[in-house]
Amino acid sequence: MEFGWTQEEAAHRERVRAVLARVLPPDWEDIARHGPGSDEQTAFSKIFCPALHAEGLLIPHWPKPYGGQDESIWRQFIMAEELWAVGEPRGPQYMNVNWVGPVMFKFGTQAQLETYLPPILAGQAVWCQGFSEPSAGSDLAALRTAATPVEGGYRVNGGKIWTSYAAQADTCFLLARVPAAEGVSSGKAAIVILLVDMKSPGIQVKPIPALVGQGDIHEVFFDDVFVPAENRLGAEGQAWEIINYLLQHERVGIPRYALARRTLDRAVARLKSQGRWDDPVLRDRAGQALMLCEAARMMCYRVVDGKARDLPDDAFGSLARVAVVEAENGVSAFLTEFMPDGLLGGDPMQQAHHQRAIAAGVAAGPAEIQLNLIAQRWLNLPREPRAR
């Protein structure tokens, strides 16, 4: 099998690198250390994304009618690798180009496209996902946030937790439940998706201090928040279809192994310069970490290849997600054991990687849930009956 890149793809990668070398400021690594949801990185994203768009690199994979160039998914992924390898200068705006836009193309109304796409193209839009709740983290079908139909729209009451970028967000992609009533289904069919203006009266955002970076996770409370009917995405009962489509884009849009590999390479270069590379145990552990990064890369490429050829989605996406988590954790463990000074402040990118490695196991679906999906959908193992 040929794993090389075409001349055009290699040139595309070099072009992205050239733009990064020109646009990233001298203190970029210190900015990246704070995390994608920090004030610093969010502010820089509103400088970087317009610059990327001016170069024709923000949304080349989008369809031409929506401002893109109909480029292949490989072009998108090459760019994502390069951006994540330096700490993701798009900040929280990576979500816009990875899945917010594509979901809008497929399910949004013309009015919604006209409202939400221009700020994304301008590089000024920040979104958050209102998914997890204290009692419905991995089981979204158990969510309780209520969207009660009223004249002209919905009244939303409830709370979300672990919501990334909420303090910075303009819009929340909110999942809520329409209360049971005559003619209204229960379970997944009762979930509705609302595009909520985060400046709406009744919304309260509380940051949650965490190791994954500044401003990355929050609690969000909705107290009788009015959402106009035109801000509903899709029909009532269609939410699960939209969520599955969204997750297909989100889970392959973040090549986290790229930052892990770059951080590992930097660490190995420093170890060599310090005369420590002759240690056989150290070299063996570094080799194991490298193997995990390369395995994750190849598995992600398999998923991207399937999308490039319009093959049906299968459970391999979950395998790739777990491989990425293993790579992140493997590199983080190696660096913590052999280069703790970098984690303690000697290397801002090592700090950035450590934060992102923590998040890798929970973002876009916890690794434990992915293992369950692998068991059921890839290995065809029976589900264990629930105890009564």
Given for the second form:
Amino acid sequence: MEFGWTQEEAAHRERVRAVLARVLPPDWEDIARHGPGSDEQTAFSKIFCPALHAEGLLIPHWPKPYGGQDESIWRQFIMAEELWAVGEPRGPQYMNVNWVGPVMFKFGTQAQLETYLPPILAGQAVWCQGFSEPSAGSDLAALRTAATPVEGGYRVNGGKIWTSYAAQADTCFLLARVPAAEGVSSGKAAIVILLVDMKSPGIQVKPIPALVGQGDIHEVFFDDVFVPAENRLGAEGQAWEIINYLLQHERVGIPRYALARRTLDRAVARLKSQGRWDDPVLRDRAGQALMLCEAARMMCYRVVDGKARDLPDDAFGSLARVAVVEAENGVSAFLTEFMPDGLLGGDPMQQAHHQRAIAAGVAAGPAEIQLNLIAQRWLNLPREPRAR
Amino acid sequence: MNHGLTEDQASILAGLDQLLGSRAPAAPTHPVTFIHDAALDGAIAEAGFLDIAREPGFGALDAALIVERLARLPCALEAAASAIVAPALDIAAGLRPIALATDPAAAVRHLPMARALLYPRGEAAVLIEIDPARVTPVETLFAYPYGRLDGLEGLAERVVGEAATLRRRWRIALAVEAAGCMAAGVAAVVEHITTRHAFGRPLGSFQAIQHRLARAAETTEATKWLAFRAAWTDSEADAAIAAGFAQQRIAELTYDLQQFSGAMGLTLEFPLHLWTYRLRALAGELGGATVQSRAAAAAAWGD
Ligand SMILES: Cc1cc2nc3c(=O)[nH]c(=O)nc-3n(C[C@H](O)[C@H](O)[C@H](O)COP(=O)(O)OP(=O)(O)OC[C@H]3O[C@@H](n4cnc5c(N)ncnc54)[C@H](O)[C@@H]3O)c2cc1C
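How about the form predicted in complex with the partner chain, since we already have the form predicted on its own?
Full complex below, order starting with the chain above.
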């Protein structure tokens, strides 16, 4: 057991920082303050990702046959920390390298790899994740969007909601349900994954005005949208396995505490410049927020360590998610109480962090679902009887 | 970065488990607020487990692994000061048990059994050797033996290092010990609510209980990993963060654990208090969470 970085890992972190210092434009904060899904940040991601690729930093963790360097998960995570801390200049494209690619390697056909990987490598691909529906959020398996088998593929009808990046996306990673009559069975087994061209006739995208950053949530309507059979990922009935694989990649992919910590560092610098850092109450509260950030960091490191050492998946990812939600909200609560001016135009980056923080406990599966998973899979408590 | 045990660490802990397995802690014959097991204390010390940080190639993290394991026992062993604090100061191996105080005149944890009392005096860490005859036991709900020294007259203070070192290692020791107590307390309550039924189902199947225990599990794991990191880095900031985090969470965690044990949890017969009332004792040490929190802020961001 040890908690240090190798020289090589420390040098990697320095290199990522140096690249960021060189590649991020002077007005980066203006770009970043609207959030990863904003028009500004999406446009910038198409400049940034190719630049990152030129530095060998876009997909180094991918396997060699797919253009990567089989880099360790720790190096990947170090980079993710640095990128998330500055506001994620990969914009929506972080998804591509974190999970779209890895899911393709494992479950995609040769033709799918040839179609979808080149735009990702070119840093020009924007994906969206069409999972949640108006009546299927936490209970994802209740989704109803229908994929009716037709000659050569499927006809999709239904609607998705809360879909991030949908207005910008080229492709939707869509979950839909094969009708019970046609499907192998109902429930999870009747879900299929379709890789849908967002320019297909019958798709309509509506942004949802929200407290979170721009471009973060949309409604997507599917009206008799034809999806060719070759765009189905995996077999019918395999979707749930693929989703679980995907979520494992997704959940460690975002070191949210890194931005929380950086936001806190900035706040303390501002408090000092305002002559307020002598206040012991304020220091106490800043220290508490700091503890939450560091707790979240250590919990996420434990998840990464499990992957690095190839340990069987346990419920620790859920423990870490809860710690991350607490860190995000702890920092944001501290700032809201002691630096409300930051949300009144005083610090756009404070507001940008706030907007990410308030979604932390909901996006990618609510905190309460994580608590359920901890109770059942970590503490082995008896399940709550299911409602019929 | 590697959260797995080294071969050495695994074999040390296996040896410790073997020792603990071969001799169950003495069960109290009458209701007690704390359990002291002098024989077990002696056996652990004799086997060298508390001197691991003094061995070449080993350090405070190895000691922390041992202390966390020992803290899960129902009995209140003095391990943290001996294994984690003393090796960083000029204190000979074997001079133990050691009681840690911020004020030598106050009621101090472990003092009735201690051979040495360690405390800060100005910038220095000072130690006095204790004559047990001069210590009056203090009755308390806290699940540690507490005692008060009759005064410092005639006792020679010896400077053993810097107060900052004492404080830093004490914070680490406190966090590590808290992590062990939390783990054992959570395990005791999980067992209780899994076996006890109400309203036709196990208590543990109620989500209201599950969520709070899940958070207790998160608190326990976060405390543990922060504490182990602090033991490894031995840095001011990490030590203050680990101790402060633990202290900050103790009130909520112990309330929930007590609550889910019902009236039974308020008896001396049910063992839960042996962990919750150690945790509650630790919550107020070194000035409590706010002192640690401000120290963490100062270490991270300066003045
Ligand atoms: C910023 C943002 C971006 C998002 N991006 C996407 C995206 O790109 N693609 C996508 O598919 N989805 C996306 N989502 C949707 C997200 O996955 C859902 O919001 C989430 O799964 C919860 O579903 P819901 O909002 O319908 O909440 P509900 O299911 O209506 O639940 C509401 C609340 O009830 C509680 N709750 C629910 N179930 C339980 C339970 N079993 N036990 C205890 N408490 C419970 C929780 O507190 C939960 O927050 C995004 C959400 C946000 C906020």
